[in-house]
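Given next, in structure tokens, is a single chain: the form predicted alone.
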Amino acid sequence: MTMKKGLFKWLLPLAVILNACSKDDDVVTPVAPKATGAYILSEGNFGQNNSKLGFFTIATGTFAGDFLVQQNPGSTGLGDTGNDMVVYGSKLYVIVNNSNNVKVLNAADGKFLKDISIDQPRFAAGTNGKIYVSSYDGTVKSIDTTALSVSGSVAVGPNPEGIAVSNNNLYVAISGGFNPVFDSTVSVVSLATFTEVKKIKVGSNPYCVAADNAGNVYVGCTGNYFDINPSLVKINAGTNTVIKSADTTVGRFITYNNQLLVTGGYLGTAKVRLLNTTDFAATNFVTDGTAITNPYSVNVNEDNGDVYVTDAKNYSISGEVFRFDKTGKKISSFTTSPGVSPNKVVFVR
């Protein structure tokens, strides 16, 4: 990462999970089938070309730490700074920021399909047969999931970050991370026309975005690391207006059982919290005293409610993934070795 906010995170050192039908643009399933495994993305260290893609087999409880290379003999590896990934249809899309590409794999076995060139891609979301990728060149790119090529681009603002889908729109956090003063807006992009239709004022340095099933979009704003605090903003996706904002430390988060499941390790909060979506009141998710050094991201296996929390440790040694049941009690944990700074978990079914 090459801007102030990203450099801060590297130096200290949504997911859209849909199920394959006959074609990628037919992915609609109300109940998640049983997951067979989980891909674990470890971003590595900026400029060191050491991102890793691991795979956890749920039935056996075993973890392959460099699954991409294992499944693709002769591969040179994932690349530099794996930032996000999405399972959509039959494919896995891995966003590799400093290698300037989206690596496309067969989700079932991790076999390489194609690299798609995008300038400093950041985050992704999938819907309606497209993968949408925020790019630090100030745009969101659309990828056709059949042709596996960039099919469109829309300007959204400086250094876009998290992206989510709601009410037939994309909601994109505009961080302005290269600028002397951070941005504080969310760009609303119509999926019907693939044009920006509105800017919504939120907090300083917006980063993570997630949508719930009730027509709300949540934006985690990082602040400026000095005198502007992190905040959380709730947007009504029907009216595209802010309906709640409060100071609270959130890093990456997801919507979960009508709540927000929130991490904040890189902002100094070594807890995984549940936030009420009405008043943002917080409780600890972990109920058995399990200590997590640096909770970096979180995701839920929807077929059984198990929660996976990644622990980035100190960003320079192998990380760890903790599995909890839905009551916050630890089931197991495993190291992501040789992966450093695990930052995303997605499930394959």
Given for the second form:
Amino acid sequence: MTMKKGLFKWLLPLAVILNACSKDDDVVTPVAPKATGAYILSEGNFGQNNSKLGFFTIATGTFAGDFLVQQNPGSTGLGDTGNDMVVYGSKLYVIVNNSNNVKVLNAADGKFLKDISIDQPRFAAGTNGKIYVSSYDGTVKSIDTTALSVSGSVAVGPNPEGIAVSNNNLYVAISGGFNPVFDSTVSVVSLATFTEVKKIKVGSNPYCVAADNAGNVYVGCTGNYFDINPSLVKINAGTNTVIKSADTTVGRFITYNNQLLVTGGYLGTAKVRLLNTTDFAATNFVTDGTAITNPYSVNVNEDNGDVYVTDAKNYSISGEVFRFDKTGKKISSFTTSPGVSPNKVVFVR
Amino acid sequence: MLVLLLRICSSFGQTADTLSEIKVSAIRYTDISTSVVPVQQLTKDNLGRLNSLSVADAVKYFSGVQVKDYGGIGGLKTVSVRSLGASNTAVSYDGILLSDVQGGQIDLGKLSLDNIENISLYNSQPTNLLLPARSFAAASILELRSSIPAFDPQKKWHLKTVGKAGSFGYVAPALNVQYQPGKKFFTGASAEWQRADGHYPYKTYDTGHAIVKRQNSAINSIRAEYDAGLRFSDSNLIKLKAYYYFSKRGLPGGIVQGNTSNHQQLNDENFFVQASWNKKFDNKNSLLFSSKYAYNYNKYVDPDYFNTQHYLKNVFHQNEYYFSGVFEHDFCKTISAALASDYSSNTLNRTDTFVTSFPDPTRNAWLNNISAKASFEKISLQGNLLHTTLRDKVERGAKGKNIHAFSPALAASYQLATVWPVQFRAFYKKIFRAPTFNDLYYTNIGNTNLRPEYNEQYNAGVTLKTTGTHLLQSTVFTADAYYNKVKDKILAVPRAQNLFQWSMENIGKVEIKGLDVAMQFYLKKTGAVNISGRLAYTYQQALDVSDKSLPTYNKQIPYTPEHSGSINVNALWNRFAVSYNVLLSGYRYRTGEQLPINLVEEWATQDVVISYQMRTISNHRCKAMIELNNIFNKQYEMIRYYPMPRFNYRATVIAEL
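Next up, the form predicted in complex with its partner chain, please; the one we just looked at was the form predicted alone.
Okay, now the whole complex, with that chain kicking things off.
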């Protein structure tokens, strides 16, 4: 066993390259307990208070479009523009941007626990008993998961977006998206001291951030919509330096099995792609020709490798969620009605 | 009992000053039954009885009209006629169009009724030929006329003061002075100040449904107008008008769960000066020259903006130079034709520092129109062909496409018999709206490849006049059915290549089938009481036919009720006048996806106006009026999450010397 692990480490670069088509059972993935269902967050339309939290039951294939209100009768719902959510411990934290709220629910049944007020919250990550939430006010807040209240704040830069944990640091995309000239940095915040330790220069207008298991952090940069192209940047979290950058459009993405599973425009069409973490070489994830109008986010059920892709359509009608097996063949799809623009899938186990 | 008759004018020329007209015993509506295209009109006298503060409020009583009202006194109010979209409704003030090349929509909430003599809404276009080419260049046109005094040798000076006060801190004094030393010259000035804190109560959308007050809804505005006229003879008139408006208002925003505080402010400044010369050479030839300079300024400030300064300011300046000449020749009593030629130059500049570059576009427009009409005993025919050339110039970046287009319109009416009061009418019009500067050049969203948005209108209608000796003494009934098509509708859509970016695209298609029905009636006088009224009903099916693959295909376009209507009933008794006004709107959906979550419920408001004409010494007039609005204290929305005011009142005193 030790031999095998050592061999695996030595072979890592090769394994990474070959992984897309490898069926090698020796690639170690953490064994996740079986997921019972998936929460689907739909952001809705700005100003319309129509953010929805739905729930998909895997065993029955049924979807409850307004699960939050169903489980909490009389609730007025999530509010306006739910942007992200995380399951941490036994709780689900839903980040509701324009309602200035983090809604805490019991992950198992969606029962309401608490509203935590944070100004214009955007993205969240959970680690070490804390939920870290980026806020458009230029800070990252920490939420104590026992007390369920804000326990700290650190200034990171204008309009932080995505947030990821690696090497005992937080990596926060600083978009500066509200300024005429966008920002182009990632703020590194030490979890030990909860202070910013470094700013790393990336592409213009960074948005989504994800960490892999090999000590790398990936940052998708949107560009300035004019003459600076979107790009993808890879950071070594050990040295906090950029080790690769390439022009490619990525929206929300995840790291999985030493690959990036990304949504976003690709040669003029919106596709879900698998990117090699070394050279960002891309293959289409979808192998059976399933058309997705507007892939908006992606997540993997780690117990069986099923991939869930959310389709935001035209951002004004009910979205759709596509389930694929690990080979990119469609299993099924369901509408998120009345949820508009589904942007996050998380699994409950 | 003093009620004033406004001239029943089938030609829809300028109505004369009400105060020097004959006194009759009912509230009169203008006779609109003989027009070759559908027209609806409200005179000053009607307007005084319609619980209306701005032009937007008054227009709600017209059929075929959807007013988008974001609530309160300061909120934006735009009007879409027959579902063609607000950018397709032109608004003219004393014969010359108000223009806004930036957003393309005129905010009718900014236009006060204080100095308005009458409002007419024409589907297609006015029927008068001696008009600038621009008046033919929109799908429908809302004409506003300010009061011009008629000469009275006994009374060279005319002074009117108005004081208004009401709910939510509303105060609005106004002053109007007119001087007419002789037949040849008149001059007049009016000024009005309006303020309101706009803190109206509404029921929250939370579970508790507590009553709270609307915030950031205040308005403070001033308006000043100056008019002068030089009448060399009855056939030779020069008119001059200057207009200034300034307002500072809060933008209350929608009621967002957990985020109800808004501090955005909008300052508007509108100035224009316009002059026209109307000369009839003989019975056959007439000329109308018009020119205008307009300056519009708007400043938007958001102190909650999440940029580094925590503050956003957008400052835009628009300048317009406009010239128009029209020549009309009457070949004989039945046939006349006119040629009109307009040139305009519109510039938009941005002077804040919150964008890295703005193209500062200029649009030069040349419009040429040829029109003709023939009026026989039973048949009237009218047609025109408009040619438009638009060219944009930019200081930096890409520029919008040039536009060259011919746009035709035809109208006809047929009277069954000269003695039988039934008339049939029909019109066809094809016209477009050019992409606005916002559509083309808005930072990150604008798309300089846009084409014009086209619409075609087909209308067939009937008008019927009856007179009787029974309870219904006289009625005027109009019904018009229409079919409209919109193509290349300009909408914001996400860009395929880049999911984060939205862009304006020529993507929408709409098919509209509608019916507008209106009836005016006068009841037989019973005792000392005179009753008259107007009922209007609109049916509209406005289907989105843009994309078969979407669930919104063949569904009603957003915010368009199938059924809507209005009721206005007036009773006069001695010095008292009471009016009862109802506005009705069926349910509609916020988006094309007809889910319960997108439903905006039906609403109806019931309003009452009571006025009393006081007797005063000598021939001075004094009138007191109280308006009770939304008497059943209903909370309703025109736009989802923009609650409208519940019960409110206004008191008005008008004194005239």
